[in-house]
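Below you'll find only one chain, the form predicted alone, shown as structure tokens.
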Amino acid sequence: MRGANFGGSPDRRILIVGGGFGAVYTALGLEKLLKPEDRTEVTLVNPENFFLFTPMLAEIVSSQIDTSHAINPLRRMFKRTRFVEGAAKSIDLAAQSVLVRHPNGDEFGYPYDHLVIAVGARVGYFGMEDVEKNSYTAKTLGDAIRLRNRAIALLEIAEIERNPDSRAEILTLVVAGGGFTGVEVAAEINDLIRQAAKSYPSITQRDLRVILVEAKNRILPEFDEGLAAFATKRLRASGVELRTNTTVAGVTDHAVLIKDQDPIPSRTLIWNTGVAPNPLIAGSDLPQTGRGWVKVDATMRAEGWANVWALGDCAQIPDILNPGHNQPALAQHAIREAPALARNIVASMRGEVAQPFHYRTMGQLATLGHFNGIGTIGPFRVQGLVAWLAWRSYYLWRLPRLEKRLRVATDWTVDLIFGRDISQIQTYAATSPKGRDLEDDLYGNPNDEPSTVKGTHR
């Protein structure tokens, strides 16, 4: 296991909690600060022993790249820091230590002098259970991987389906929430289905129905109007059907359940709206918001406690050039959070005075599938193709270590040439340990990994 060497303990432990951007930069950003002299240990610890680089998630539901190209084992992109894989469930703030469990079962508490919660958020189903049960996400890999072999085992099963109202409910996938996930979501699963059901003969085009539902006016309410309003031509011009003013008020089976209005016939539920606090931190006793997010100070120190930081999507961070307002969850204010975070962390160590963090929006790119996108670049507004090279040239840049670059880029440009794999991803095993047969498995036990047809289980 990596870490510093001391030739006995160090004097300072800083433990970070989270495997994202903020927890995995905050790290990378300690080892250029502290020197040896420091006798600091620095270990992250994460359920995952990779980093996701998230914003290609909807690209690996696409198939336009492998499974494991978006990801980077956290071992080889640190040089010192000590990883532990296993999951926090508690913080105990007054002992200074936090439970973890690890993989075997095993639970130990971990000491520190400095922690840092970067721990994420995870999805929101305002209270319906019935969606958070039956629903698929677009958040970890996972899901993306489920959410791939989900689009593909729909043809398959409709390249066989005789009834034509079931055969309609099996092709229509409804994707729910129009921000950013959900645009990208829905339109590189429209991009998928549309080119893999040219080797299904008796599917045809008008047959497939990629639906997104909006509860607002409009989709993508990062974006002004008149980008907004190109994407919509966009999208729909692929193909994919839109509908504003629209509230998913549950599921079953065979249907989507919609607000004052009439259900829509559908198999698969893709949910990506809607936010919520991660449990380690709602079952702490960190300062919280009235939602429930940590609690910090422009220099992301939790109030009331000297020597706990929080960056991220679970922390609330004043956005001191835009008062009244708070840092936004996107990854280009995370990776810029982090070397903050770790400088405030060792000038904390030093005696120093912390700096309160401030970041301006560079801008936002977001692709809309078949070589369109939008986006903003400083003062710039950009549209269709350029925006969709300026998304790829960007994130390829931002993607960490040469080699998943590389392998992205030959992705990208074997796809171009040859078109998307449509083979799914076994997840299970030949035998189940359950006894089930492979039947069961691909096809509908209600117990089984989301790759199956027949319901919708996440």
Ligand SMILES: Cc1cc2nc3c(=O)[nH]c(=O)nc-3n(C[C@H](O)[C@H](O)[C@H](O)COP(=O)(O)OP(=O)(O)OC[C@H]3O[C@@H](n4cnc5c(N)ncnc54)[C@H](O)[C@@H]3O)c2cc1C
Given for the second form:
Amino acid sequence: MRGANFGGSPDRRILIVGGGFGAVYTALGLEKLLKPEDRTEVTLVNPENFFLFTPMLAEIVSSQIDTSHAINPLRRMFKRTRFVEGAAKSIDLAAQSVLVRHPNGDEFGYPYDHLVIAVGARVGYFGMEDVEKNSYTAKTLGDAIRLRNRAIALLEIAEIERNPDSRAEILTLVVAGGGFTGVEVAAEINDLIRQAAKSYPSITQRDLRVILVEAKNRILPEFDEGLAAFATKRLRASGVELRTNTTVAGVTDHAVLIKDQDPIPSRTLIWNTGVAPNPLIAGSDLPQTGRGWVKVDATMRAEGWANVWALGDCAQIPDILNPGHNQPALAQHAIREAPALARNIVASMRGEVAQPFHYRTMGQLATLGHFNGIGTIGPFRVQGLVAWLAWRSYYLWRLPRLEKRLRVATDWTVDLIFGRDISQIQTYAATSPKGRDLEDDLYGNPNDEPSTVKGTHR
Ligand SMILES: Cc1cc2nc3c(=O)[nH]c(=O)nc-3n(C[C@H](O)[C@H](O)[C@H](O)COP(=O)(O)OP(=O)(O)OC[C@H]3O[C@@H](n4cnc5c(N)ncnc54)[C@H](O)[C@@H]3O)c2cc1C
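Just the form predicted alone so far, so send over the form predicted in complex with the named molecule.
Expanding to the full complex; the earlier chain stays at the top.
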């Protein structure tokens, strides 16, 4: 195997599994620290060949940012790290090797001297299989594309639906989970369908319903009560209905089931609550917490393994500034854990002592759509337009690579002038209409027998 990092045969190999904030910024940190004389090859393995900037995902859903503008090709982000497209299937800690499955089905073992686990977390469904099978999520780029298409498909089909009950079901979207991402997704999808509906003559604003369901007695537990109350008021003003103190109990083809309440007639549940560990961890001998996260010390070294490290959402990293607590699962933490982890790997390669990671959250910003936001920046609380502008400025600055920043800034400007693009990104090829099956539940599969002709549409 060629030593892609420095052009020779490596003395040491560092293998990074994952391609999110933790993994990518660890690779970039190592690129800064490692010298050619270290003769160390860094390899990063991820199933997708791009890095997704998740804070902008809700804006991809709402069509404010073009699909490919908040992602960055990993090969363009790295100067010396070797990128390999594939998914880690299993880890052999004793043999120091990770089995990787590539898109063509080939599987290879990747040996390592140091291993970094940064596989993030999965969506958790609390054992509700119906929800897992029949809901939409907002975690990956594919999710965002699917959700945006779904929202527009709902409007298209409602425009021709004449049964009022079916129409009401189609135009009602339920979002489960009133945390930070649930609120952002509800706000953005609400903005999208309300703005898009203006192009559909038979759909009025009153026909549209976005219902946010939250188990606690208020939304946004990440923020103080005042900011959460501001968000509640603004969401309601923009048309989002809030149901607190209750949970989604299941989903059918025509309704979202709500605990101790009447079902909500709806064909679209967006699931934004619950996290679960990546199955790669459960299937390995990595030290794990009771909930299945990788157990590491404050230097991010896995307990009992001197050359295995983990960071980001998949790891439970003790917070030494706040004893008894762990680093939160946030990009702003993963992005700071990564260079500290890179320093610790290099220190341990050079026989030096690894240092504990510490970082205090700087604050948090959330968009509420419609020129609104809330947030804390150090000791300051911000809300409304100021928070929205702060959100846009901060995340634009944080988005990797100038090219993508320019593209996103252009998207935002064009959106302000011309409104949202409401074209559905259909995936079927001219030779095969089968790609349309994403929306089969709304349209029926085009390969099926034609359904009953319902007469002439007025
Ligand atoms: C919609 C949304 C909005 C968010 N907004 C914010 C925000 O505004 N601010 C903030 O601080 N945080 C935000 N977060 C949280 C933030 O995205 C996460 O905390 C952060 O992404 C964690 O980084 P990570 O590297 O641990 O995991 P991830 O970024 O999730 O990356 C995990 C990577 O591992 C890869 N992977 C998984 N399994 C395998 C395998 N078997 N083999 C190889 N690779 C694998 C995945 O493909 C992925 O690339 C948001 C999250 C979401 C979903």
